[in-house]
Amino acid sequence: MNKSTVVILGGGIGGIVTANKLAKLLPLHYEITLIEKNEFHYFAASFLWQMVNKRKQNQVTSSLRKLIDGRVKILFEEVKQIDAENKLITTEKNQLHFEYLVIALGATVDQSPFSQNHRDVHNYYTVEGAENLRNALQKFRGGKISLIVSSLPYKCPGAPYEGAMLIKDFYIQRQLEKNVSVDIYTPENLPLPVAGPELGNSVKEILDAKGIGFYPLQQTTSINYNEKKIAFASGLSVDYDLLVLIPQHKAPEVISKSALADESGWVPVDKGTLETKYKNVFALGDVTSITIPGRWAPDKPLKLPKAGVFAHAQALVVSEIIASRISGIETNASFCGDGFCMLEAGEDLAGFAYGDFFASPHPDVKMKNAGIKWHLGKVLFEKWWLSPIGFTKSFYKMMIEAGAKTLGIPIKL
């Protein structure tokens, strides 16, 4: 049995930020672990170019190890058991004491559907399902293609947005427009709602300048994979040649089977300090269940977006946070629950949207016009996410921060 300091459970966003914000601020002779079952890390913000063969999959791969800084001990295995009380972690190898913990799993996606008796079923929430994407829409020539929603919550808001705009961009390049037709359907009123009827219009009037066909309201009830129909709670049913899943996105087992998910399945956390009913348990990223304002009606509070960008500023708050109580020293960090996103549109553009999202009475979300900055700006995120520890990585975060500085929006990494 083996004793750390700060274990950290995830290498996505939220664990890599957190290891290597608390490697900056803790004293060498607290140990700092970071557990995660994969070697390598996946930049999930760039499936989205792969699936439209702009990126290979080993230029949005990198080894964790890479990303992480040096005196974080990194334990490549599964997590089984978390005993929040008695401040355990069980792998299959190991069995860990914690003083602070931090749980970083994110969600997991339902594969069930993207078996291979499903050969025209696809989706771009993982690597492989990118990739396989990518081949499907390189051979594809012509007839309907749909993106379907599945369920409520998914990660990254915009996501089916994108992906509908890239993949029509896409065909627009090869001269197959005409041929290809591409619709969304979603349980959701507009597209992003949390964010408000301004944004969900922007991005509903691109969608229709693009000609995609938006279907809101349309929950789904069955998929008939033999005959490729959808059928919608509304009594819509559409036929499909390539169908693009949203997959069902739920927490990974090992937060369903422990005494800190709600009956959601989601873990709840203090949406200031992400800690979990469990002192110095700490929560972040996908795998919470954060309360915001209402905007449709007051009496339905919505829920914070499973995206990305929180995970990254809720990691630099814990760190301070732990750091602090170690130390003894008061400290006053917050989420305050900002936050951003590239959208991208094809023709290698993008808007930008951003805001509060704990803003009162509904969350306070703004867009820019998209243009090739807010593009670029997402390429840039992605080479300075994907360098390696060191001179390179400070180089493109100051970059990133001195273009956001000068452009007026709030960007801190």
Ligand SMILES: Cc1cc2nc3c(=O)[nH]c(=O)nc-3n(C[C@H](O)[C@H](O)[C@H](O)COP(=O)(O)OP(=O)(O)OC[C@H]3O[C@@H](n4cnc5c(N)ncnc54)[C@H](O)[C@@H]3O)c2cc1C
Contents of the next structure:
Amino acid sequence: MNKSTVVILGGGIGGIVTANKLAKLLPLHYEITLIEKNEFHYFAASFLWQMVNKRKQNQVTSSLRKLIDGRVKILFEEVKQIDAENKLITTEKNQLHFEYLVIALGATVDQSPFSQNHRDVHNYYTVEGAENLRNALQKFRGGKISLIVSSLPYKCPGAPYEGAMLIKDFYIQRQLEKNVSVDIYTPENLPLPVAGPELGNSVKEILDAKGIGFYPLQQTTSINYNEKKIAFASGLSVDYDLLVLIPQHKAPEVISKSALADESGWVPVDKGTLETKYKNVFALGDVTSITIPGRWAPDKPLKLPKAGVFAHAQALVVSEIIASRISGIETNASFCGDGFCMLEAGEDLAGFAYGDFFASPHPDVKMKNAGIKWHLGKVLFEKWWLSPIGFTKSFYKMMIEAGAKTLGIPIKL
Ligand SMILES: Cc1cc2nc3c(=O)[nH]c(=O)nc-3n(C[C@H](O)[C@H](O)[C@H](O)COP(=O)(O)OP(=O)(O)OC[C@H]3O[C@@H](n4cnc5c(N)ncnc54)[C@H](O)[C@@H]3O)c2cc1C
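Please supply the corresponding structure for the form predicted in complex with the named molecule (the preceding block corresponds to the form predicted on its own).
Whole complex next, starting from this chain.
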């Protein structure tokens, strides 16, 4: 059995930030090990540009090793079991002991129950999905594009809406917009209900202005692939020529079958420290379940959205807490609930949204009207993220501060 001190599970957004931050904070004799099944890191936010032919696959991909501080040991293995009680991790090749554990295994995109192995059914939630959709959009000459949110929760509350706007823009650029309609069907009551009604209504106005149909409270029940028809629980039935599906998301099996998960399969954590019910075992990012103030329907409490911005901020907090416990020097690091997003609206424009997701009675997120500056900000963010220079806080902080200044609101991040 190998011995290890801090073990990080998952080398996505949360795992990368945790590894690099701990590498800076911990004395050199502390061993940091990251376990990730994939040697490549894909920057998911750029799948949206990949699908509309603004990025090639290699432009949204990096070797994971290049993004992680050299002192961090990486095991490219699949985590098979987490025994938080006995502080043991089992992979297909190894067993590791840990003193501190950070679980950043994300959410699994599940192709069922609405199988996507059909010619006219696509998604942009994986790098392969975005590539296939790009080919399909280029060949598509006219008809009805339906985008459905198949179930909740899903990653990035803005992504379905950004996707619809970018697809619409793709045909405007090619002067084919008169031949193509784009409609969104979602079980949600408003766009991004997790961000509060102000932002939801702002996004709805943009969709209306772009002629994108928005059909709320529509839970998909079945899809007839031969007849190209979608049925919803409301009784509504609609046709499509090309179907874009936001797939079902699940907690990775190694999590849902572990004692860390609640009945939903996700991991409940303390919302400030991100600690699980086991001491020195932390979980962050998409794999967690954090209830926030507010409801989007009478029986539907809001959960903190699954987004990289939260995984990132939580990773910094967890790293500070682990370093403080190791050094014995107290910290007041705590995840504050603030989040932001550069919402792509097509035509190389984006809006900047920032707000407090822990605000009561519901999250309070404001958005500045779309402009080219925030689109360029998002492009810069992508370049910064995929650069092997290392994750200095300065660019990140500078960008958030500039955004919050234009909104005239104080920031806590
Ligand atoms: C199209 C799209 C657009 C998006 N846009 C934005 C955006 O603009 N802003 C934003 O904030 N967020 C955005 N997101 C969401 C963001 O990508 C995720 O919320 C973020 O990646 C979550 O980070 P994480 O570390 O929790 O999980 P991930 O980044 O998903 O990392 C989890 C890692 O764990 C690994 N893993 C899983 N199971 C195992 C196992 N058993 N063994 C070993 N390794 C394993 C996976 O391979 C993966 O690398 C977008 C997502 C999509 C799909």
